[in-house]
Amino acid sequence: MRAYGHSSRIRKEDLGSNNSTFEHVGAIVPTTAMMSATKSSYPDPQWWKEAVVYQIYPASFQSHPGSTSGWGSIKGITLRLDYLKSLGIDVVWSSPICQSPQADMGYDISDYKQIDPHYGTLNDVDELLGELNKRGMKLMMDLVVNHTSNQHPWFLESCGSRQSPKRDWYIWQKPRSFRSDGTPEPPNNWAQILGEANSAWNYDEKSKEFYLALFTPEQPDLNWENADVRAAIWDVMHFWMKRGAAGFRMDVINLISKVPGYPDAEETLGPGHKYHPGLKYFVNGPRLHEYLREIHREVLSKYDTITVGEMPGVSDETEILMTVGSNSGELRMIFIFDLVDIDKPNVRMALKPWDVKEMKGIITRWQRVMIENNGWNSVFIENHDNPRSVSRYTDDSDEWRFKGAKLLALMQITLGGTLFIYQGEEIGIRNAPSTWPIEEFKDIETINYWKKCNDLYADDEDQMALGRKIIDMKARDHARTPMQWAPVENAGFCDPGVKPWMRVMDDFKTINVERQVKGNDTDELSVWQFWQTALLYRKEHADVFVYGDFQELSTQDPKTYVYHRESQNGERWLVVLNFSRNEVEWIMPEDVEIDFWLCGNYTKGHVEKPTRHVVSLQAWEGILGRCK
């Protein structure tokens, strides 16, 4: 989902450096030089870590024929499963399919059990799990458990009084002080996450508390201190499980613990600001191991599943090992921000600057912590919470976009971990342009930052301009336009003559599955091909790509990515990737010598290219070859 910066924990500050193990909830954790000692089990063969992932969101995917009602569909999954294995395609992820208000896109669910009317019903889901079955493919659910909507009947129940026997399923207090007109104040100052204007609070009338919603206030945020609520949770993924789900996303699972007294954040957005950011005391809190144990102990590992957590806001890694350690008994794999996060300052709808080096040392260091460490890592640079990955990392004028597409999917293909792609990124869909007006854009974030702007900077030109400029880089909106099947009316996502629910990108003519899984005449893949193709190769290799060590050999170069992979067994591969719209030289090592380069984004097949000394590359190229 989500849209906040790093936290600063409060639980390990106090920690000398020379300390061997800290204490967390009663365990004893291993520091990162421990775990290092420890046998290596991260090469182990499993079919999660050999899976590759596609997510599907699924109210832009696809529609059913005689869907009227311009919004994608369960039924519209099935028919394209036949598509997804042909590209490469484990496990589909769908994005929440749950009965929701749609405050936030799905992630604010009423009604675990049920399928929400836009996308079907639950024999539809039925349908979906038995034709992933037919084609050796499994579905991991969304599960959003931080919070739920504010019409679920928990909810209801608990504002109906104080008294309710599910009040302390929901996290309320009590006015930290009144104004002179009577106006309750919020208890603490913590900022809502999708629109830091205002506050985490809400108050209730009726019972003359507040609610602590995170997101937005129709997202009360669950109790997860109370046992019953825990209880019920387990309840819901056990359903989805016994029906034939393979495991789940989690959603911000890290931020089910918040630190008691709930106090004040620091203000770090300056003067003008009444509410700040509040992440040190709910990401990461300090009953969060606890729960993601007992998650584990109550239903997962009852199954042979694939998990993996949504953790922004956390880049410790004794903290992350904690999770997704060998032997950790917590999760298998999260997503790790730091590389998505690379233009954050503290809050998402912002900017800073950033450079390839900074780059290549995120994805460097997640890689070799996860060897050195017995974790496992998830590998992503796209999904429905970020804009597009050729207009983030890349250059997405129409010259470069296939080159830097496919360069992204090289890189990509060869990093350990379990891969995941996003919808649309295997055919190098951008973000929307700036020449749309801005009531195109539906998500609520970008809706409650643009009203933001106009609130506080109406009559201040330039900063109603980045206001925009931020938009047009970083709303959620990008990832969410309808996904381009064909050069027909609405890109062939719902029937001719149904408005979709959001506007297809004006360039689905020109780019879109047909054409790209046609291909053309020319010398070079499409941006599909190439994903079909190289996939192919990091199956074929799994033993190098997913399973092998890693070894960056570009540390200090400006422009370029070059790192080699190698199996227990010896075989060793080079990536080399031009992150620069320059062509450049590499110089290798005088003890790197190329057999042969496979492929690379510029060609079809082998490349021709010097297999000692220097290597030259064009812009944004990159090629992938095997060593001596």
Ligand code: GLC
The other form holds:
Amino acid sequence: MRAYGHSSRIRKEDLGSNNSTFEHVGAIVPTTAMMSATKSSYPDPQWWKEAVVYQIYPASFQSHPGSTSGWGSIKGITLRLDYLKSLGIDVVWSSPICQSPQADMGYDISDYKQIDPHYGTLNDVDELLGELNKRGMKLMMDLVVNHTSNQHPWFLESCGSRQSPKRDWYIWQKPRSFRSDGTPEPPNNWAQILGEANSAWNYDEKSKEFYLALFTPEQPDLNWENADVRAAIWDVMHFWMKRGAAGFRMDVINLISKVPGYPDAEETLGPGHKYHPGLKYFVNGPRLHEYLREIHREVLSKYDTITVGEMPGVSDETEILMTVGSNSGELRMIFIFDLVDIDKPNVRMALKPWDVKEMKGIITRWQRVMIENNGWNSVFIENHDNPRSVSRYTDDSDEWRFKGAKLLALMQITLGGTLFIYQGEEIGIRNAPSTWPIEEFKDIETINYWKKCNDLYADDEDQMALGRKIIDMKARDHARTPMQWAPVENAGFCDPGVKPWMRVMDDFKTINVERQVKGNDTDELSVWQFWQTALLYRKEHADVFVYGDFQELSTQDPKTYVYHRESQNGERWLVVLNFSRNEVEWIMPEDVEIDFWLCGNYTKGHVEKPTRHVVSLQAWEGILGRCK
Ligand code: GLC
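Target state, the form predicted together with this ligand; input state, the form predicted alone:
And the full complex, kicking off with our chain again.
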């Protein structure tokens, strides 16, 4: 299926006239040479570099006909493979599907080799793998091994007795002290990540010690210092690779090594807070690289894999390059969080002002770092832990949402690295509305956060309003609403009459896959059609967009982002993005001349714009052109 008529190999003559009607306006015009930094190296082509990965949140993607659970399922995923193929997807990454009490939506696994009944069976996975294979697609598993569920047999065995053979598989510590009433105090002041008002340590009455659970008490951290734990994890990884997985997204993999002695965190949350983020003592801890190399040696080196490490809280170049440098012997790539954490102060459920200049700086920085140091980027702007990108980085009003979503698509398909798309991003799903009652939010982090607001500020209207605003802007729930397939009951996510586990967005009748795949009669592509077309361009010109050099060009308006990408043989493309609601002009450097503007987010076909001197952009407009 193609969104519009011309061949994907673009010829200038197909594109009609694009003569400049603008005269040079006489400002000081920079040349690109003035802005060029070091030339890039061009990395070796690899399938996992060119692959487009699609993240599925299995609870919310697709239920299968006849299911009454209101949850998505593996059978549902299999039913949608043709859809994903037609969009241009090569690899499917599903958030965890293994057996889990679902305290944190599957990121609390109680059996790594069984499938959670919500999602199906191992047979369903085998069928999914077979169907992926038929279409030349692959499956990436979500490997959650910083912690297990507190219902995992390993933990059940570890708990309760200090003599248990599995005691050392988790992190146990004696109380630091006892209050006068005998209540034990946790070993240090680290806060729980998904409920920062609480301690990250939990007391086991029976054995009179605390265990560490960085996220929630239901997610005890494994003790990676123990070689048997590591061996058990290699075993799990081999199990999935042998079954046919192509690799892993590794959940919070940079938290697996903790600083011995578990020192107290600085009191960054201010007075009134007993517990504080202890990131310094477990983000990229002392033995991380040793463990990652061991994973490589023991497992990954034996297969042809795609791996991406989730690595929140790290922005240090040397540290990151140790993991993703071409000869690192660790992982293929990681998720760097600078962009999605742009509005994060020290905890996620809080707000920090940011601007487009900062956003440009982050993107340019990581593009350049990887090019100059022979590392590899992942390109992403959404996932199941973040609000919707169209709401966050552009304008999600009915008037601008489609332009905004396509602007972000254009940016992402022209950035170097392996591209990750999150379910619903391809149709521009936006955040849940602020009119939704708080009960519609199901995520443990949101629930804990709202509870904290109520405990601390029940009588303070302003603080409560701020708390709600933070939920409206930041809650993970925004990414977890059921996929909007069609303008029918439950948006086609589950059968009519079945209650979905989470409320479907109210706008599903206008925003849905069916409508966007068909397109409409306007002269614009739908968000979906734009993604589909743009992905074809990316693949067709992988030497430019996936592997090429990246240079940012200066702009007069701070909200305009301009960069060019250039292949090794000198083919150069220019991307001009207006991240604002204002019309802007960009004065082009003297030595930049566009051969043709291939596409933009305002038109169906090619773009009629001047090719030299000055180009003007409408609100949230983005254009892509080939340079002469
Ligand atoms: C990762 C997951 C997130 C989960 C956390 C704990 O950040 O993406 O959803 O809550 O790890 O497993």
